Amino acid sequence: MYQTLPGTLHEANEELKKVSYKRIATEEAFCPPEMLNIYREMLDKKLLNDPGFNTMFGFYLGSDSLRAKQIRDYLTDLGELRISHMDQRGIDMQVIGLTSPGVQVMPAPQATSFAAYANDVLSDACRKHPTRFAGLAAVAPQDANAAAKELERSVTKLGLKGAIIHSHTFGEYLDDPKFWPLLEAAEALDAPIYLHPQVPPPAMIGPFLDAGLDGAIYGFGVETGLHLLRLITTGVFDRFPKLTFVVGHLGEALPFWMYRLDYMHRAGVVAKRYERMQPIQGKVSDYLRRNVYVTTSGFAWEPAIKLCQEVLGVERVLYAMDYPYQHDVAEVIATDDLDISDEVKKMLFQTNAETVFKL
C-alpha cells in the first residue's frame, strides 16, 4: 500500500485503475463563505470561550500559510474547482456536509437561520450537478424543534440525503432528551445522521490541547467516539430503534473496542456501580451492527478496514476521503488495491453508500 503521494499528481492519476464501480466519498465538507465571515467576527470579538474553536480556525482564518488558504478555497467551492479535484483523484460523487463545527458554535437563533441559509446553497449546487453531488443537511441542535423542521424540509422539500451534526453542542449531547425531537425526526424520515467530530469541548480538552493533540489526530476521534457511545448505553437506540448514525474514521475506534465495551457494560451494570449506566436491550456491539455505518474517512489503512468489514459486517463500511483536509490521490488508489473481493470493494465504494443515503 502506498504511504506517501507517488512524485507528481499526474503519475499518480496513471495509476488510477479503470474500474468496475462508481467512488463514492461520503465525507466531504463544504462551506459558505459567510459562516467564514461568522467565524472571524467570533474570533475578533473573542465571543466564543471555547479554546478548541479559537485553536481551529484561529490558524484556517489567521495564518497565511498555503494549507490554510488551500482550505478556504476549496471549502468555499461547489463548482468547478471541487469537480476537477475529484476527476483528478477518481471521484464520481460526494455527499457533502457543512464543515465543522458549521452552525453549532452560534447561539440558536443565528444557528437555526444559517443552517437554513446552508442548506439551500447545498441543494442548489446538488441541482446543478446531479451526478456529481448530494447534501446532508446542517441542524442546529441548540434549537431541536426548529432543527426537526429544518431536517423535514431539507429532505422532503430540498432533496438532501440526511444531517450532519458535529458532535457536541456546547459540550452537551445528544443523549440528553432535549435533543430528541431531532432524532424523532430523523428516525421518522429515514434519514441517516452522519455524526462528525469537532474539537473537545472546554472541560474536555485541556490534556489534548497540551500536547497537540485536541484536532484530527486525536482528540477529534476521542471526543466523537464518546458522544456514540453515550448515545449506546444511555438507551437512545432502544427508544429509537431504527435510527441511524454514520461515523468516520472506521467509527472513531470503537469497532476496535467492541469486545471490551461489551464485557465491561456488562460488568458495570451488574456491579451497579454507575447511576447512568441502566440495562439495554442489547450488547454494544449488536447496536454498533445494527444502527451505525462506518466510513473510511481518513483510513487507507488495509488491516483497519478489513476489521471493520468483519466485525461490523461489510454492508456496513462505506468509503470517504475527508475533502479538503484530506484528499490524497494515493489513499484512492491503496483502497482500490484493498484485498477483498470484487463484490465487496464494489459495495465499499459504491452501493453501501447508495443504500444508506438513497442516491
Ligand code: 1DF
The other form holds:
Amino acid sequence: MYQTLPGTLHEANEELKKVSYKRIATEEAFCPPEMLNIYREMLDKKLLNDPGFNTMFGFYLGSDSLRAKQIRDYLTDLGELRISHMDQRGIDMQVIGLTSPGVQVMPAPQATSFAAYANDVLSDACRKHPTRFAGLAAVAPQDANAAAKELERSVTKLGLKGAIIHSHTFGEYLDDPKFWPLLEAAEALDAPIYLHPQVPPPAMIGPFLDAGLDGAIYGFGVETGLHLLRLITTGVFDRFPKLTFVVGHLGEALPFWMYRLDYMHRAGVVAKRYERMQPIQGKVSDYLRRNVYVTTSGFAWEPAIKLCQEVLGVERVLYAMDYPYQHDVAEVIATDDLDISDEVKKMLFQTNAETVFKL
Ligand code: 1DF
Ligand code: MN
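Same protein, different form: I have the form predicted on its own, so give me the form predicted in complex with the named molecule.
Time for the whole complex; same chain goes first.
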C-alpha cells in the first residue's frame, strides 16, 4: 500500500495530452519564508492555544519526512521550481494564494501588516510571470476595516484577483457583523472571496483530533462547508446579493447535500423549530447556484465533479489542483479524461476561471 506519495514520484509527463484548452489551476498555495519563521516562533513559544494549528505545523515545520521537506521547499518558491512543476504537470496558469491559515492566526496588527507584505511579494511574482501566475490577496479579518482597505489596494493597485480567507478567524465566522466591512468591500470591488479550509477551531476539533481526522482528510472540509452554509442561512447573501464566494474541494460537500439542506431548512423555518434559524429570501440551493463557484481541488473524481456540474450548472465548476499539497500528474490526466463534452471541459479548465477571476 501507498508506494507513491501524492506528488512525489510522478515526474513523467509523456502521458499528458496536448489539449485545446489552457489548464488554469485555481487553489494553489505559496508561503513567504518569513511566515514559516513566524509560525516556527509561535510553535516554539507556545503562543497559540490551538491544537489544530500546533498539530499541522508541528508536522510541516518539525518533520524531516520527504513530504514535510517538499512542502516547505515548494510553498516558498514563486519562480523556476514552481514553473517547472507546472510544466511537468501541464498547468498553464496558477491562481495563487497565501497558504492556510495565512495571517488568521496572528494578532491583528501583525496580521494586517503581514498580509500587505505577502500581497506585495505575490503581486511582484505575478508581474514577473504574467502568463503563468495570478494571485489572490491575503487579508486579516481580525481588523475588518483594514482588511477592506487592503483588499481594495490589492485589487486596484496590485492587480490581484480577489481575496483568500482561510475559513474561521479565532473560531469566528464571516456572518458576524464585525466582518461585514470586508464583505462589503469585496462586493463593491466585484472581487471573489476564495473560502479556503483551515483546521477546525478549538471548540470543534476534539472528536476530529483524537481520531486523526482534523486535517485535509475531513476536518478541513466539514469546518469550511459549515462556514459557507452559515453564510447562506444567516442571510449574508440577502444583505450582499452580488457577493461571490469560491469554495474548493467541490464545495466542501454542500452540493451533495443540496436536497436535504433545502428540505430541512424549510421544515425548520415553517415549524419555527429552531430559534436561530431565520427565513431567508431564497432556498439554500438558490444561493449555492447564485453566489458560489466550486473548484475541483483535491477531487479528480468523475462522479463527484459531474454531480456538481449537474446541480450547480457547468459554468459554476472550476479546475484546481491544490499545489503543493496535491499535485499528481495522474489527476490532471484523469480530469482531462472526464466523460464530458469538449465545450464543458474548456469551461472547467479555462474559461470559468477567466470569468470569475477576470484573467
Ligand atoms: C494540507 C492540505 C495543508 C491543504 C494545507 O494547509 C492545505 C495538507 C496547511 O494536506 O496537510 O491548505 N489543502 O488545501 O488541501
Ligand atoms: Mn488548498
